[in-house]
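The chain below stands alone and is given in structure tokens; this is the form predicted alone.
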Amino acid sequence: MGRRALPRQKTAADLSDHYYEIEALPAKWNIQGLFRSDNPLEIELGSGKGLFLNRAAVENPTRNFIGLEIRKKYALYSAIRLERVGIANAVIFQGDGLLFCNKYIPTATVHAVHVYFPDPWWKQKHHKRRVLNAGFMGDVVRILEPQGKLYFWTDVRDYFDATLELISQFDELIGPRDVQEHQPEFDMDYRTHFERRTRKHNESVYRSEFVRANT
């Protein structure tokens, strides 16, 4: 199922306090000083535009959160939302997010990390371009502190099974848990645009949820 084409946009925002590009940072950026606070720092890889970012920032407004966005256009509608809603606790970052998440998150700093229905790949030759990989992964043991959870939601159920058992290789990793399906109780209570649609074709979701051991 693909995207649909993003609005038009109406207005030019000043995106200074939302939007950075990954491959501006420099070497030895520091996430330090990103944000106002140092609440707990969630991370969502692949944001699309910015539901879920946008309502999660709103609703817990004493955590910080990073959307990451290879898509530049959704990248700049996503942040262009945070700034018309006036929202400090969320930016957006356009670019790779598994370099991003390699090479500027600090050990055992992130609260939580988010990826929700990523491009499958249908194709066998392209199974290595999936972001959920082995790198990634140990990557996420990484930059999880104790206790810090991982959520992983698609709609492919063979990518769902993969994913599960390439998990199932970090002991660090422990779950899956299961996610009960929430009933929305207006027409965008769903985590992203993607849940949305398809729920709304009665298609199945696949969810799961992991912790980070103490040790």
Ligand SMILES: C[S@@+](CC[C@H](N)C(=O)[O-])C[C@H]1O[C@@H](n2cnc3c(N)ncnc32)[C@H](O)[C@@H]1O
Second form
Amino acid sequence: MGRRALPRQKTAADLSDHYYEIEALPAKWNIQGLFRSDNPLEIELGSGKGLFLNRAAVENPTRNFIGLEIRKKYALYSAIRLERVGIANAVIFQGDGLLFCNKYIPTATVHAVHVYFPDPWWKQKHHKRRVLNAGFMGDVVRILEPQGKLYFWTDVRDYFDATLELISQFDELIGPRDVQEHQPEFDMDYRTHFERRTRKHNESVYRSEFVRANT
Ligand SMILES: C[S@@+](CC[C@H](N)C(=O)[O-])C[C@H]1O[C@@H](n2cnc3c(N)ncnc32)[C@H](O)[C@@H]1O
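Show the other one: the form predicted together with the ligand, since we just had the form predicted alone.
First the chain shown before, then all remaining chains and molecules of the complex.
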């Protein structure tokens, strides 16, 4: 499925509370002080147009959310929406989310990691570009706090199977747990834009959820 063009938006808004560029962060940048509270932190890798981030932040005001999005136009789109709604517990970092997790997220500080519909990189020779790789999984295990959760959903069966196989090599991650399909009650009542599109095309969604063991 191709991507739909983003609607035009005004970018004159002050996004300084919601938008950051990973490449511009100082080497010793520290996450302390990013949010107004020390509430549990959740991270989404590959936020796209930010549906999950927006809704999760509004529905969970006692948690903080970081969205990581490499494509600037999508990162800006999400940030503008966060700013417009006045959401104080979610921000977007534009750039390589893998690098961000590896370099800037301290050990055992994350309550949940979300990865929804990552780019499939269909060709075998491109599989190494998939974000759910051994290096990132090592970081997921490192940054999740005990009992922290990993959510991974995709519409690509082969990516799903290969990733579950990869995750099975990490004894610290318990799962996969069954995830029930939610019946939408309104038009945008989906986890992400890609979930919405996939289900509207009557295609399958494969969902998994893991829990970080205490040790
Ligand atoms: C197929 S889209 C899915 C977007 C969204 N999660 C959804 O389900 O609607 C995958 C997104 O991951 C982003 N992405 C790919 N590699 C990334 C990386 N290394 N760091 C951050 N974002 C990345 C892409 O730019 C794209 O927006």
